[in-house]
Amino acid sequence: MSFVTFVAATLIATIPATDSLTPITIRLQAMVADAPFQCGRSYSGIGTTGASITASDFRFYVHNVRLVNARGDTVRAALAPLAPWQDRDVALVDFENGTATCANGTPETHPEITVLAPAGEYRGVAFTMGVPFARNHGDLASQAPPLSLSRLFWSWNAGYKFLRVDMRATQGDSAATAWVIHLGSTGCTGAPGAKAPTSCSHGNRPEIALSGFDPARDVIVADLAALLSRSDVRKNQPQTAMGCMAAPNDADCGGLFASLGLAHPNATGADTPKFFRVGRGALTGASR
């Protein structure tokens, strides 16, 4: 029995399902266009210059999950406590498996979210990417999973990296170039001398809503090719962080923010392909 199967079985065994509250699994799949994501695999035709990339990390946090039922009503779907992947406030989606180029990651993956919601038929899903403000700015050393991972944490003030994708972009006539996507809150300030801020000028928590999603049938596809479709991963804006680390003055963030539905001074057009979409069918192989 795999680790994920074991914890899922434990969850179902310890949380009694009733007519009004039952565990529902929302499945996700990492893709690069029409190819499943794999650590160490090279993908071509990426971004505005058709670059090739090899990724070494792919994880993000989710909270505030909602389902839309057959009547069109939005239903709160509380996160089911499922250590080490999710507690009652936040869930970690983890596509890397600690192999090949992802050697700094973890062996276990978690391409799903388990929620507690009324039994019934659903036709849509919504969620917020990131960590809630109340949990985003604390002492990493005192945090329990899924908020205990140092590779997904910036600092007490800035908080967590809501989305982390690390990659190397390659081109035929030069060495591989590192390029990363680290999305989190910026412009966080607080009282003088305090470690934790009281507010952030840019929360940077994407609100995602997908219609036509049936958790019993469909998967949520997270597509790196779509996320990078308006970016040139062969270059980095001078005097800014490598790739995009969510800075408002970093033009490299423009296409990424547009793909996530976030505001940014350099955001590309509304026609920018979206990072998330609904995939039909099972959680295997290419998107349907």
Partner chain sequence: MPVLFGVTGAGAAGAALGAIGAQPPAPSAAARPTARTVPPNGYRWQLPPGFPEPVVPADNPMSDAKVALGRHLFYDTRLSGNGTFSCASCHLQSRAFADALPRAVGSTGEVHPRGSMGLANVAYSPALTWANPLMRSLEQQALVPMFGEDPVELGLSGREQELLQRVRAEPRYAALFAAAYPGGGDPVSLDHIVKALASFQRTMISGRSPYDVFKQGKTSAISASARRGEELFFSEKTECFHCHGGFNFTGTVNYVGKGFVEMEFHNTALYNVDGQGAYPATNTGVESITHDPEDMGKFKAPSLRNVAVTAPYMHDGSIATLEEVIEHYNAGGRTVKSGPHAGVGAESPLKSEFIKPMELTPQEKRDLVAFLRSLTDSTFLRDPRFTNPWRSTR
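Moving from the form predicted alone to the form predicted in complex with the partner chain:
So it's only the chain below, everything else dropped.
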């Protein structure tokens, strides 16, 4: 935390506000319904059966950030190079702190995105979840952060996990079942001589737009309860990955994809609660 604060302070001090671009911090907050997210904590009432979950990972990548100004114009908000969390192409949002059930994660957290945008007042935000195609299929072993995390390698699919949420679910006295969300591009192909895929039939990069968001006041809430609201986390479709690893033939992905605004053969209805929402003002009691 102190390291990140130091880096951010250094960044703000060293990035000249030329062309009236100024660093703006977009804050995020991981929640499970009304409760702040914590590794190791059990949350009840999840999904279609009201199960309990304990998460062991919660991270995602974003890029292509935009802000909506007071006049209603969408302006590009360039990612500020802020190692190790973001470079000019992609940023990592990290809610897990490497403790308790998240022991395989990293101690550092990063619930924010820092962008360079014209100074002024804003009332909306938009971004794309995931790693841009041009950066998604490089040599994983030699990438600089934030693309250097092996937990987010999706090696067999030649890319990254854009969103990773791992959890165990229980209900009543039943034994815990593993349920994971690994979202990334699938259906990728490339010419025989090519070193990397040249296209993917399922990019799986959610487009997120939130109105009524003032970065000076509000936070973007990423709500696991909303993400899982149409899922039965106690069950796994037989002969598919546990939970959802983004396969088009895995019905367990349907509710998640709908919550993220992605197409899927099993997508639930338009009334599916959305993973992201605007949190008005500073949330209290939240461990950010």
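Think of the rigid core as the biggest set of C-alphas that the two forms share within 1.5 Å after superposition. On a predicted model such as this, the values are computed, not experimentally measured, just so you know. Residue numbers count along the first chain shown, from 1.
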{"query": "Large Cα shift (2 Å or above) at residue 158 between these two forms, core-fitted", "finding": "yes"}
